[in-house]
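Only one chain comes next, encoded as C-alpha cells, the form predicted alone.
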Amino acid sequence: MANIVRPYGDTLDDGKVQLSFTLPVPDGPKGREAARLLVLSWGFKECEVVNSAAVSDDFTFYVAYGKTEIGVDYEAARADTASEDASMGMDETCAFVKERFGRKVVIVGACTGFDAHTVGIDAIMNMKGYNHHYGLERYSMLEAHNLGAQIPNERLIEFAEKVNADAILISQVVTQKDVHVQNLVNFIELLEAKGERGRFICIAGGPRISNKLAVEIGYDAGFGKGCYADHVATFVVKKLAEKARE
C-alpha cells in the first residue's frame, strides 16, 4: 500500500521548501527575480526569494522558499546501507571476534591525499569515539591504528601491509570538485595493481559518502552521516567471516 509523503513546512503536505543557492550575478532587484524565476523553472508553483546577500561583486546567495505538490512513496524507498543487519555493541562484537577467530582483528585507517580533516576517521578509530559510541581503539578484540591525516595512499597501503591488517578505513571529508572520489578511486587502483584488493576489506568513510557511491568504485562498503564505530566493526568482522567462509 502507497504511503505517499510530502513536503511539510506550516501544515502538513503544504509542499513548502527552503531552497540555498549561489548564482554569478550582482546582488539586487534583478538578482532576485532571476534566482526566483530559476527556482519557478525547477517545477515548483510558487516562489519567494527571502533573502540574498553578495558573495563578491559578481556572486549573490540566495534563499527561497518554493512549493511542490510532487510527492513520494515512501514504502518505496530503499536504505542505502552497508548491511540490513543491526550493528553489534562492542561487547558483542569482541566475543565474535574471539569465537569466530581467537585472534585480534586488524584495522587501518587515515585520511588520506591532502584531506588535513581527521574529526571523521578520530570518530570513528578513537578510543573515546563520538557520541556515546566508544572508537575502535576501545574494542579489546581490535587493532586499531590511526595513521591521521594527509596519508599519500602508497603510504597506507604499506602500512597495511607491514602490519597484515584485515581492513582499511579511508575518511575523505574535502569534495571539492569530486576530489574525494579521485583519491578513492586511486586507493583501489595501487591496490588492483599490486594484486592486492582482495587482501584487504576495504572502506570508505565521510560526510558526503554514501554505500552506493563506494561499491561503484570497488570498496566494499562506505560509511556516512549518522554512522558509529559500531556499525564499521559490525561490518568488517562479519565480513571478514564471510571470507573466511569462501
Contents of the next structure:
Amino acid sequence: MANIVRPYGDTLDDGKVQLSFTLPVPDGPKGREAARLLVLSWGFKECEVVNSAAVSDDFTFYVAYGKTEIGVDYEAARADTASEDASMGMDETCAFVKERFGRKVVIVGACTGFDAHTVGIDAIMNMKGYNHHYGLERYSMLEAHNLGAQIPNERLIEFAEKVNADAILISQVVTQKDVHVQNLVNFIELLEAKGERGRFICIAGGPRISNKLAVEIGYDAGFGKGCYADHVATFVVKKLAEKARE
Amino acid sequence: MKEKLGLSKGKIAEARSLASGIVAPVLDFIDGHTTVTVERATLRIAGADGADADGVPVPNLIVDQLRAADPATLEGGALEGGALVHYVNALIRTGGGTADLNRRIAEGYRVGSEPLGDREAIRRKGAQLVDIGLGKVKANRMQRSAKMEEWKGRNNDPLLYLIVATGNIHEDVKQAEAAALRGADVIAVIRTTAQSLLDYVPFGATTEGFGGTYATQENFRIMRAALDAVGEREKRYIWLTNYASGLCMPEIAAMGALERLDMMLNDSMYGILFRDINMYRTFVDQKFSRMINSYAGITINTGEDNYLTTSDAYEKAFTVLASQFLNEQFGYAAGLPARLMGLGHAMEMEPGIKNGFLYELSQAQMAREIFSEHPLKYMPPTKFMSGDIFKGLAMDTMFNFVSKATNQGIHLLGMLTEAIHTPFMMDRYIAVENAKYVMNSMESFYDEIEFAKDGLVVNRAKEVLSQTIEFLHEIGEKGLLDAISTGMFAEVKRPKDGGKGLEGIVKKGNNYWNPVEEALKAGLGLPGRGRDYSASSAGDASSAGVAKG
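Having looked at the form predicted alone, could you now put up the form predicted in complex with its partner chain?
Every component of the complex follows; first up is the chain already shown.
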C-alpha cells in the first residue's frame, strides 16, 4: 500500500523545505525576487527568501523556505543495503574466521593513484579505528596490510599477490572530475587482464562511494559515509564463506 | 603577553635543548649534500626559467642533462661543482642574456656541451646573476613591508586564512577575490593532489587540476596581481600562500620569493611521514627552502595538524608539541626568526569527549606560551566533520572561540561542508562571517580570563609538556632518523633508504660552488662552508662579490 510522505516543518504534510544557494548577481531587491522566482520554478508552491547577503560585488547568498505539495511513496523506495550489514563485531568476526577458515584472513588496503588522503583507509584499517570502531589491524584473526596513500594500482596488485590476500580494499577520497572512478575502473581492468579478478574480494570505499557505484564498475561492494571496519569485516568474511561454498 | 599556565621555564628550556640535540646530527648531513631540486632552485634564482616543447622545465633540462652526461655525478661528477657553474659558463659562451639562453636550452642546446672557461669570469658573472635574482627577492620583501606598514592594523587578528582549490587559476582568482572582499586576510591556493610527488614544477598558467591548482610561477603571478588589486581597494594587505613541500620544496620557495608570496606551507618532516618522500632528501630540501623563505621574509606554516588526523588528538597531543620543537630548531638552523615560524596545530579531538573544549583550550594556550613570538597556525576540525553541516558550524564556532581566546596568529577557517565537497563560495562566506562575529565579540577576552591554578586546563598543559619531554628523550636516544623509521611519529614507519626522491641526493665535493647558498647564508648570518669554488680552483680566497658566512 502506498504511503505518500512530504517534508515536515511543524505540521504533517506542510511540505516545508529549507534551501540555501548563491546566485551570480549583486545583492538587492531584484536579486531577491529572482531567487524567489527561481525557487518557484522548481515546483514549490510558496517561497520566502528570508535572507540575502553579498558574498562579493557580483555574487549573493540566499536562504529561502519553500513549500512543496509533491510527495513520495515511502513503500516504493528500495535502499541499497548490500554494504549496510555490520552484524558481526570484532570478536564475532574473529570467532567466525577461526571456525570457518581455521586461518587468518588476509586483507590489503591502500589509497590508490595520486590520491594522497589516507584518512579513509586509516579509519577502516588502523588499530585505533574511527569513532570507537576498532580498525581491522586490531582483529586478531585478520592479517591487515595498510599500504597508505598514492599507491599505483600495479603495486597494490603485486603486493596482494605476494601476501596471498583474500580481499583488497581501495580508498578514494578525491573525486574531482571523476578521477576516482577512472582509477577504480583501471584497477579492475588490470586484475581482469591478469585473469585474477576472481581471486580477490574487491572493495571500494570513500566518502563519495556508494555500493551501487562500486558494484556497477565491477567491485564486490562499496562502502561510503557512515561505514566502519565492522561493516567491511562482516562483508569480507561472509563473502569469503560464500565463495568457499561455491 | 600574559602567561596563564604556570609552565616551568626549566622544562621548556629542557625540551628546546633536547630538540636542538636531536636536530644537530641531521644538520651535519644536510650541509654536506645538495639535491637536484636545490640545484634547480639555485638555477631559478640565477634566472633559469621556461620549458621545452614537451613541457620539461629548463632547470630540469639542465640538471638532468648534466647528470645523464656523467652517470657518476652522485659521487663526484659534473654536478659536483653544482649545476650553476655550467649555466653561467654557457651564458658567457653564448654571449646573450638569461632569456636568450633559456630559449636556446628549451630548443635543445646543452649547457654541459661547453668546456668550462675562465673561472674568474664565471665567478663574477655568477655573482652578478645572484645579485639580480636576490635583488628581486629583497625588493619584494621591502614592498611587502611598506604595504603592511601603510595599512597597519587593517588585518584581522588572528589572520583569517582561506583556501581556494578549483584547479583553474582563473576560477581561483574569482573565489579568492570574493573571499578577500568578505574579510579573509590570507588566501592559500591548494595544490593539485599529485604535485607534491612531481620532481619538477610545471610551467605557465594552468586550468586543470584535481583537488587543487598547480603551483607554477605564472599562477603565482596571476594570483598575486589579483590580490594586490583587492588589497589596494580594501586598504588591507592580502597574504598569498602556497606549498613549499613535496619533491620541489626549494624551487617552490624560490618561485614564491620571486613572485612575493607571503606564506609557505613548509614542514621539516611532513613529506617523509605523509608523502613517503625519502628522509635524507627532505631534510636537505627543507633547509634550502627555509633559507630562501627566511631571506624573502616569507612566513612558514608547519604541518603538525597532520599528526592529529592520523593519530588520536587527545592521546597523541605531545607528538604535536614535540614536532613544533623540532620544526623550530630546523627553522633556526635555516635562519628563520621566530616571527616567521607559523608552527602548526589543530583542534581535532573527538567532539564527544567530556571537557574536550577545555583540553583544546589548554593545548592552544600551551603552544601560545611556549612559542610566544611565533605566529602559530591553528587548523580547524576536519576529522570529525560528518556531513551534518549544522553540527559542523557549531564545531567551527568553538574553534573560532579557542583561537581568539588564546591569541593564535594564523587562523585557517573551518568549513561547515568539510568532508562533503571542496568549499562553495557561500561556505567560505559563512565561515568568514562566523569568525568575524566570534572574534569581534570577544576582542579583549585574552586579557580578561585566567585559569584556575590547579584546574583542568593548567594541569593538562603541564601533563602534555612532561609527556613531550619524555618523548623527546626517547627520540634523542634513538636518533631522529631511526625514530622516524620505527614509526615514532604519526604511527608511520619510513625506512631511511626508502621513499621517493632518494636518487636526487648529491654529495657536495670540495669543488661545489653555489653562490646563491653563500649569499643566503651571508644574508641570514648563518655559518657557511669552509671552501668555495674560487678558493680551490683559482687560489683566490678573497672571492669578492660573493659573500661568505
